[in-house]
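Given as structure tokens, the chain that follows is alone and in the form predicted on its own.
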Amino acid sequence: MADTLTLFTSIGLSEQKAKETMKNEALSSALKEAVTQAQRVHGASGVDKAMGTLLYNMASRLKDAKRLAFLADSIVQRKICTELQLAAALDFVKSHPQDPINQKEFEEACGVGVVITPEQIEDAVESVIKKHKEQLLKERYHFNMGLLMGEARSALKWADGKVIKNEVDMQVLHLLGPKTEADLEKKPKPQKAKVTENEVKAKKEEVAVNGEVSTGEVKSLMEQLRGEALKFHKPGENFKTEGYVVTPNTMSLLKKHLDLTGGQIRTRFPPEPNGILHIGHAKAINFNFGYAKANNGICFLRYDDTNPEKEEEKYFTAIKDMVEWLGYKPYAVTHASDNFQQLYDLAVDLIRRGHAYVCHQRGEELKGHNAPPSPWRDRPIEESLVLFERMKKGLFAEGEATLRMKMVMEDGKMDPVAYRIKYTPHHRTGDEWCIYPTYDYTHCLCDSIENITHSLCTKEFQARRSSYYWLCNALDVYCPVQWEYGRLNLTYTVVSKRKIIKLVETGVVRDWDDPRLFTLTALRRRGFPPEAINNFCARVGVTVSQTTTEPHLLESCVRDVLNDTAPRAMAVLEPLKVTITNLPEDSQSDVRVPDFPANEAKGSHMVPFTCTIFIEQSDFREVMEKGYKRLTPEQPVGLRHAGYVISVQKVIKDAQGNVVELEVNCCRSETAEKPKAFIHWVSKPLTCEVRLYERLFLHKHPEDPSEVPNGFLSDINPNSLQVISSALVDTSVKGAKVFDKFQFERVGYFSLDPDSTADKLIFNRTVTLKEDPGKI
């Protein structure tokens, strides 16, 4: 312990800087490696503080610890000399992983024995002071000198930094002279030019179809997607990810991808058909074909129907279905099962290699980390290939025989199973197979035979990595390389399959697309536009932890779409009859109600206006309270576009005392006193169902036992849904079609449902409005 801190305090590291270094076993022993090659070189007290920091910086940041000698000697011999050219020769043999390592291409990437003389940086700089000598000499010391030095090293990359500097201070100085106390004085800072109020509210507008546009002060999912945000590595150089693992075949694979796909970016979304999509998967698909369309590639919708038990016809329409509507095209749509033949194949060329073989033990035996081993472990290769081919014809019952790779999971879990025998037909092979590959042997193979360049997951699979490229490696087959993600998570909701199923099944929602849930078929019949989850994917930002987030967030990005793209509407969900005593009873006459009132421009649609009109019960009350700015029998108010304000003259009431009908005067905006507030109104409207959605849960995370310990569906909100089935809405809605979104003016925003029929429209409430009606 001592003589390793004599050691690196011998080449000039301080006592703490030593002992911190030792702490970190793997740096600890990389660097006491890389000193003692020195000291055999340059002796025990030969190796100068200089070499001493390069040898640090060296062992802390070299990813390979095979070349820890080659870059060693490389400093020893003084060949690498400054902190640029170790960079350099950290970056070559990045990547030129394989042996052997090219000395003369190592070298010129390293300007190695490359000599800067003073005059050619004199040279260099007096070339770049030419060239900005006029804004020099107007800003003086005001210009940015970083701009000059910056230059200057471009033009000599191996010269000396310090040596550059001093070299541009002195010919400054001489072009212009000492600095003055102007020269002293701050620059000022420009003015921000002002914002108005209606350019902050147009930028809050802005909606992302297809990531492609940003929501305020939040980067767009595609700025995120080409932005420094993502350290991939470019396609072909898969090696230079950490925790790739390099073979002899490597580089020729690698040659072969390319000269297939051009170097194209390649992703996939690889969902399986055998539920509906929830809002965890937008993300998904917002981040795969997000990425490969940010950066002119391609994304594959492949379906892993691995499992014939679960998967139905329904499912493989839905998923596509609800990648298109999020506004994305897939370049193909696959199916893991297009590859059975190809899987099995290499499935024997794995039992071959001696790297898999059959196995008797039950599925009950093989569950958790801590599984026996198995006794059928080291079988003989033949005996394997033997069994395989019976296990494929049939011969062995279900759990009878597995097929299992040799090989230890990153989670600890031995030997997972790469096939098993299921005797149930294949929704697209019928009774072709009665064997069928499981996920972790599936995935990177159909990764590989597809040429995908960025295999994009979420965290959970990162216990899946090493398997992931075990096998790509044990069968000699191009290996992507496998970058995970955090998952998106919503509170308030469940989005486990088989916990909507058991919500399906015990009538507490109606379907998988109930609006209730947050399924993307859901979403859509909640009346959620694309766009909007498009952009609440963005806000959340490809992040590669774990994000829960709050279903409100989630609801602002689908107001701020609604609000530019839902046309207003008037609808009355709690109706109270008004009758106008001084306009004739035959009156009628047709108010123009502008689609968007903030730029009426956009269009406008007539809506009748007749002696009896209806307003929400609310809008009225009998008793004046402070604060109320509505309608009472004291209190006139104004109804919007009409141009007219009304004054209670009498209130009518029910046998039980309740409020049934007003009589009312009114009279012209203009020669009335401003009311307090204006409400809205419909007149001759159409009577449909409105149905208002609230949350399903009662509490945050409800599959949570320590919020809730009887389980998610103790925990259901008794009003999470109300059904209004006779709200009146004006006749601008007649021609609506299933999915067309409203604003109904103070009272939210309305999708119609695809249950309405001809007779009878009926709407979803979307959100609500952000304003409480009570203020208006």
Given for the second form:
Amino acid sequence: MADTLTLFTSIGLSEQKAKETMKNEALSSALKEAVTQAQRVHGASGVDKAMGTLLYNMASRLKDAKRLAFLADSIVQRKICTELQLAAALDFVKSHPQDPINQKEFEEACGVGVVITPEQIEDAVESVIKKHKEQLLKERYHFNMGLLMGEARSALKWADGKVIKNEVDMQVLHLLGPKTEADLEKKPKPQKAKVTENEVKAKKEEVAVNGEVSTGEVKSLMEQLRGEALKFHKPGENFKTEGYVVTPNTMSLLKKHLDLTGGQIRTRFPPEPNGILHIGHAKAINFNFGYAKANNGICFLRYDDTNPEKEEEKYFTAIKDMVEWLGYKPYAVTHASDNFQQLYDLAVDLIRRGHAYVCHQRGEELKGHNAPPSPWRDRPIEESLVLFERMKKGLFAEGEATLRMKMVMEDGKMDPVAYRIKYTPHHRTGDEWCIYPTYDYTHCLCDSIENITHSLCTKEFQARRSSYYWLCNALDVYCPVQWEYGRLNLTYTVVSKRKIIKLVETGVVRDWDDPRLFTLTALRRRGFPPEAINNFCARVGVTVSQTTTEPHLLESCVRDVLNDTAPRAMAVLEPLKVTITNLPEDSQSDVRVPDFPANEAKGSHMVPFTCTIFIEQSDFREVMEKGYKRLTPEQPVGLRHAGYVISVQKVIKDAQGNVVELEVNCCRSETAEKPKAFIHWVSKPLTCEVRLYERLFLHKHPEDPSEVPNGFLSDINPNSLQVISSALVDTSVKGAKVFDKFQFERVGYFSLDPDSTADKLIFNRTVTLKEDPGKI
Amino acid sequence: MGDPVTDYTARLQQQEREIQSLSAEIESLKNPQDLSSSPRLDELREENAKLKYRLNILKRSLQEERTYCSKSMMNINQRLQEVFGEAIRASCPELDNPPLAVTPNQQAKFGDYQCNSAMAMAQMLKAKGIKVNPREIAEKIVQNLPDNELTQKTEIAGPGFINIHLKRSFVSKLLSNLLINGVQPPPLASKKRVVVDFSSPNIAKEMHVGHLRSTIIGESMSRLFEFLGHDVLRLNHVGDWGTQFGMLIAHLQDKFPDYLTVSPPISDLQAFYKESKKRFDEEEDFKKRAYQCVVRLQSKEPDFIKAWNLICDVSRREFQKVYDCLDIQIIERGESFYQEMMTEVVKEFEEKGLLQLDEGRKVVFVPGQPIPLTVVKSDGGYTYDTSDLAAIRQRIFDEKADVIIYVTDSGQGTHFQVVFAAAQMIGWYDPQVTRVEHAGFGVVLGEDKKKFKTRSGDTVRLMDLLEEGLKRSMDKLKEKERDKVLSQEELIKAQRSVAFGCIKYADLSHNRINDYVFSFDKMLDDRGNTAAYLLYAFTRIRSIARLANIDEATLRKAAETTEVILDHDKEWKLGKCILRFPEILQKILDDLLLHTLCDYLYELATTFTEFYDSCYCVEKDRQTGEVVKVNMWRMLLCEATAAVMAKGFDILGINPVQRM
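For the form predicted in complex with its partner chain instead of the form predicted on its own, what are the coordinates?
Once more the chain from above appears, this time first in line as the rest of the complex follows.
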């Protein structure tokens, strides 16, 4: 311990830094090796601070440990003397993963031996300043000096930045003289005029115009690319990804891969066809398809159909529907089962190469953490080949034999299973097979077969990354890069198939697409536009860490889209009859209502206006209350779009004293005093059913036993569904098609439910207008 | 524990509970509304589905193994029987042992094979009081046909025949396999130890035409069993023991007193035998001495054994000449071999109480058999019965034979039936396990349909017969001016091939059970079902490739790369005919009637001629005679035909020649 500490401080690390370094075992041992190597040449105290820093930086930034000695040597030999050269050197070894390193190329790339004289720097800076002289003289010290630095630097690649800076400073001083008071003043920010409300409106409209599907998507892609995906390797440069395993065949395989794909980005969305897609899948779809699209690449929809027991035909079509609904078109729809024969042949090859064996341990023996190693691990290859063929031919019962790969996984699991016996027909291959490959075996090989460049998957699969690389390399086939991102989790819901089945079975929800769920079919039924879901995925972004998001973020994305796409209509959920006494009984006029009041150019529709109208019960109060701006016996209220203001003449009540009707007078709004508020109304309306939804669960994490000790079924929000069987909606919704969306003014966004009939329309409330509907 | 009241109460309560649970179950069974299956039932259903799935996979694997993986030839008929057997069982589960009849179809328009079980099944059902139209049964069978690799389609014709059409691709694949792997026997269920007892002449007597039949048939049977993969022991049960040897030895001692040091120059054992017989009948002294010699021989006195061996050797040399001509492999194990064992056999019968005394003889009566076996004569000597019992016992217990076949003339049939029955009675073998059979044959007749004799009325010496065959064969070849085409060596080869081939084939091509007429003229005729015809046909097929300048390597390569096309009717007919070889062998294995193979080879040769007459194998320029085009798949058909014929000849013991 003490020795290491001394060693580290001897190269100029502070004691604290040295101690910190020692905590990181990998770094500590690498540094130790590098320093020892340096001291062998320069003696125990001969490593100066500059060299020490380079060694430290090298050790901490180098990914590939086998290059340590090489780089340390370059530093020790003083070939690599600057930070700049080190960066170039690290870059070089990263892009040349294979031995041998061409010394000449390396030195050229790192500027080894390049000497920059002070004169060269002087000349370079001088010519840069000459170029910008005019602007410099004008802006003086407000000029962006970084620009000068940058240009000078690019002219002299290996020059020391500090020296350049000094030279720039000196020459600028020489040109401009010392700073004046004006120079010291802060540069005035561009004046931000105070925007009037009108302008804000106008701006919103602009957004609205731009908020079309296409731009929305571009935005989402841009946003994604800002995240981790920006760092992704270029096709064919798989080895630049951290953790990628390079074998003697890697480079030639990558070359073949490039020849085949022409350098195109290839991704895939690989769902298991054993359930319904949910919001978590939306992210995977969005990411895989989006990343390919943003890079002019292609994305496959691949069904990972290796488990015949769980698959059903209906899931296949449902998955494709949802991908298409989200606006993506797969380059090709493939199935893992398309490759069963090839996978089998590869398995035989794997056995031949001595990397797999037939095992007879029982499933129950392998469960748990410390499963005993297989006694069949070292059986002869020939034996495994014969037994594997017998597995295929049906000579073993289920569970009597498996094919296992000789490999230890990240989590310490030994020898994952590659093939197991199942006497179950497969929906695509019928009765052809009785052995089926596992995820661990199939996934990477299908990726390889499809020449996927980026195999994007969620974090849970990190533990399987090494097996992914191992298998491709064990078979000497092209190895894609696996990259894991954090799963998208939403609060106040459950998405697991098993739990949703429970909810359906217990009658809590109506079906898989009950709008309170977060399956994609449910979201579609509730009226969520696919653009909104894509935008949401983009907004959540792609990160390595797990993200838990509240549903209202999704809802706000929905509002953003619907605001611009859902035409307005008026609906009264809890009607109160209002008779206008000063209009003739048979009078009827048509009122023009803009589809989008913010942009009347987008069209309008007509609704009838007669002497009998209906308003929301909540828009009338018999007793005036402070701050209440709508209708009271004393306070008139405006009718939206109608151009009338009404005032109460008579309140009619039933026997229980409930208000059942109002008689009012109306006058044109131009003549009346401006009312405090305008309310919506309907006249000669359609009677519709309206379903109002709220969160299905009361707690944020219904699956968390500390939050909900009695299980998620005990956490159901009793008010999650409210059905209003006779809401009154204006006639403009007549003829609406399933999933058509409207904004019911002042009420919320609604979407036509598939349960609707010609006689009775049914609307689902997609979202309320505002996040908090609690306002009175 | 004592209180009986408590005990009984407990038992009553227990029974009460059982009654309740049973009535509850009965109730639930009565109640049709409650049809929801129990979890146990679901489990069983699932297990059943899985087992069915596995069964299907296993069946397919088996099929694949048969068709593609193994080198052996498939017996198409047998495979069809399996397929139809399954369908028949499934369509008529009420019949315990439904008849299964699948045969090749004679007329191409009715398909390739036909299944005629429906009519017989209808009969069986009728006997059970169920009236079903056989056509309906046929329809049911067709519906129940399992998925299989070989049938293309089936049609129901007439009263209920099911005509079966084979898949062309399947036949083509089998032919390719045949070409690649050569003519291989069908898969062997279990390798058996087979003893074939044949030839079996008597020492010091001439081999006659009866022995010729036994030799030819026995040899061919042995070859068949060997080809099918069995372990064959060919035994020559020569008559080398008995009282006649006393007489011979006595005479030998008189004529060649120094026989122990100087080998006596007996060239004509037949004459020697006659001389001694004459003395035996006429000289009382000699007769006495002859008897003494027998006793001394039986007590294995070296001088007598030596004398006996000398005599036997003379015979052996004669026999071997015949065997050499006919290319016979056989181990001599004569009656003398079993001498010691006979005592034990008698003892065993005695101990088991199966011996009866009859006028001083010890006899064995076997229930159901008309005559008893005499195991010990009144003078204490043993008989053929005894030695045959000893032999069968030795073959079962020491040789561990699974199959024992005796090839002798039909006249010995009764004798062997009694021997076999006695052996079963004493428990030496179970006919279900061990197959012991007498393959009898009819007598050889002269062209006058009378017993085959020389003109002077003597029995025909075998060697003379063979010599004459050679002479006739050469005459024939010269008549056809083959001596001008062939080299001397080739000519001699052809002569032997034709001569011995014809003698054997003439014998084998007739149902062995019948008597057959020996006629050189007929057997050497190169038209009709004769070896001469087949040998000519074979050399002609062989010459097709040679004349097209295609060497064996090219043909072997083509076998792997060229698909055998069977679009032409004659190609199709020939292809199927070639592939019938395994089912022919199977049939012979069952009935030991080798003429079936001869008939098949003749059919194959004529089918080939039909094919060759209508399908060009090689197209040549009319003027120059240059090869313009080779239809390789047809060359392959020629090759396959030749390969099967060659194997057939081999089993018959006929040596074909390249040129004749």
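Numbering follows the first chain given and starts at 1. Computed from a predicted model, the values in this text were never measured in an experiment. Basically, rigid core = biggest C-alpha set you can superpose within 1.5 Å across the two forms.
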**OP:** Could you tell me whether the Cα atom of Arg67 shifts by at least 2 Å between the two forms after core superposition?
**Re:** yes
Subject >> Shift of Glu108 between the two forms at or above 2 Å (CA, core fit) >> reply: yes
